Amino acid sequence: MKKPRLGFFKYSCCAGCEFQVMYFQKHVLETLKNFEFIFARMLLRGGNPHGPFDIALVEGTITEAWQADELKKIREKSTLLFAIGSCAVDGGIPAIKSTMPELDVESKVYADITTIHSIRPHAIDAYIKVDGYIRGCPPGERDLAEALSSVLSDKKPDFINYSVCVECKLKGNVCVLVAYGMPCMGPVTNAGCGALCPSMNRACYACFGPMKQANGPALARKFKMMGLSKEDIKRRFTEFGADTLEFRRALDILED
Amino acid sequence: MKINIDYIARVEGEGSVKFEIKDGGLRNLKLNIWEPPRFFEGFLVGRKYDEVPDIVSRICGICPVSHMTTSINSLENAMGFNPSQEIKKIRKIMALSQIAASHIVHLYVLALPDYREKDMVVGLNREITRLVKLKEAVNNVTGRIGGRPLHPVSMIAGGFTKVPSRDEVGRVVKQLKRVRADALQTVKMIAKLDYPDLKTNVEFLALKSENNYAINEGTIITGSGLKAGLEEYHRYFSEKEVPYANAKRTVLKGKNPVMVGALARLHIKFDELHPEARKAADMIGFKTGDVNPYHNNIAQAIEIVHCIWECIELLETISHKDTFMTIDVKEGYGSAITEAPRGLLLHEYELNRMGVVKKANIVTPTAYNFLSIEESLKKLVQENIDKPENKLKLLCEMLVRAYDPCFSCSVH
């Protein structure tokens, strides 16, 4: 069998996703053996950025115009294209910038912003159609393995699509929101981490981004009842997911 | 003739090297770091102290622990909080395990292929097997304590939300002990590689403290003997914007370009290394004062030995007492400097009385190395100006990679 041709592209992010793909412990040998690496900057010198690719993995938020242009070209050359990691999936940490006047943010960092060409940060699906989302920061190993193995076995990938609460229940964790009054984002956050934070005695901070159709406003109301300030609630919903509809909607209840 | 290395592969983040050769001379060499800015220092303003470590960890996918620890130290300083010895110890274990992991990946996956005339690590099966074994053992330390090796969650201002049980620690230690031979094997392998010759005039820079190999705290010491405490930082260092790069360039005022990272650390504090690491250095004939930046690879290999041995010793004395303390939130300014895998990392914050960030500043290892990478490249090109273009390009790339730059960090 011919090995599937893989391309890996990085936009504005920490490069941790590519790191995770290349070295995620249990599967690194299989990954390296079963795919033909056509383009992956962190792993391969040279390489062909123009494809074609059987599978393209894209990490990072889109924060400059050239990235969007390049992304559209990659889409055309790729049979399957997955967003990997919270930045590419829903804007992630770099999208915090969009909660503030962007010029203010930029001029806090650079005295001379004439050489800075940033646009409003967005997830990659603001520009192209995506075949699947490998969520998480860092991306969950289960969904990553699912994406790669689905390409190898030519089937439709089945990604995790429920909230962190489900994982807590499966693990038998005590609910940190109900029992300890911690402002846990678990009820509205997509699972895949293995309910990591609640298992480590702290509140989930939504690094896997919102679960699709999560009821953000209900949780925001709960936080309000618990006595969290407006500002604190806003921060909970904009650390990961400032660029998402699910979390932005939660902020509406703070207006009344 | 214009030479343009569009992107330097096998480094973290995005940068290119451009220069011109005209009438047998070198002109206009630039390290263009075009990694797009994410404006961390901008959007951190308005965020609360308890979410800062989780946010800054996303600056880097290889050294998240360093960004977390440095920000936590700095925030705790700002609020006048002193962590217990036990908290400091566990933070050091986290840092050591991450330094080892970072070096392992850099040496095997990023650097090694050049010396074996390959474009990527695939095909070097024996090495990959050793890489995976080593990486798994050290990642297990970070992961067991932090919850996960990449962007760990248990590290917060005030200590750790959870510490692994004695049994779990025992298993981690056992696994670490099993890879000690692999670490020594790595030193031998890396020492044998055929490094290009290059002598540079860099000023080494590292943290130093009494009786231990300083990682999370210490005084800044330079190769020429300058000593700078944290409170004098801005008197000695300045950060400048560069028109052709998104990263800023940090210089030590009135001195040669600085170099930070493993080679600098070995030069400044070789005597504080773990005895086993010193033995490994003797075994391969490593001498301090070595100013060939390519040898940063060798220094990293020696540090892997140090990290693994010290981690084992620290883990064996871990207790569960005082691993979390409550912080009184208050207004203040604080800064901290630590040794990240690639060198000095500074964070400083100003907080209001609610613990909300008013001002943030982050200076990363690659910002310190920026100028010396450029200067070393100039020297390298001048000395090899007759070499064919492809060979010259490769030499330049290998040099940049030897510094183990992180462009994502440097721009942030």
The other form holds:
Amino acid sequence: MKKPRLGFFKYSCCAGCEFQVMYFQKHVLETLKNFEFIFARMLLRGGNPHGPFDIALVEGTITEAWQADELKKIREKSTLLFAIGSCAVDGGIPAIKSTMPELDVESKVYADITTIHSIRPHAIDAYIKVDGYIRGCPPGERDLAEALSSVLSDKKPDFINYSVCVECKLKGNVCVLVAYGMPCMGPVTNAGCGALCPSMNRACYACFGPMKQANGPALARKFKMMGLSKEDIKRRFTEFGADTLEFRRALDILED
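Could you output the structure for the form predicted alone, given that the previous block was the form predicted together with its partner chain?
Below: the lone chain, stripped of partners and molecules.
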């Protein structure tokens, strides 16, 4: 049987998603053997970035116009395209700069901005249709395996769409927000990590991005009642999800 053709593309990010796929997944490597890698900078020398691809994995935030243009071409050449990692899914850490004017950000970093052509950062679905989201920083193994196996079995992938709190309940964890007063982002964060941080008695910091229709304002009010400063609350909602509607709405109450 002919192997599906796979392309892996990177924009503004640390390249940790591709590194995670190639070297740290326990079960995905067995699945990857069933794909023909056409383009992946960390895996192949050269390769064909023009496709066509049966599946494209795209990591990174769009922060320059040429990236958006290239992304649209990849979409045209790909049967399926998945956003992988928090940067591609939610804007991730690069999207922190969306909390201030682009010119101010450029001026803080560069003495001469005449050759800088950055744009306001966005997740990739601001520019193209995405067939699925493999969340996490780094991406979760469960959803990554689900995406790849769905291509092999020609079915629609079934991704996790509930909060980290559900994973805590399934594992029998004590709620660090209620029991210990930790400012945990679990109630508004999409699951997929296995409640890793709360399982170690640490507050979730939302690296999997917001759960769909998450009530960010309610959690922000809770944090205010707990005595967190305005700036501390802002940091928690902008570390990974500054480009998302769910987390931007949480910031509105800080002006009340």
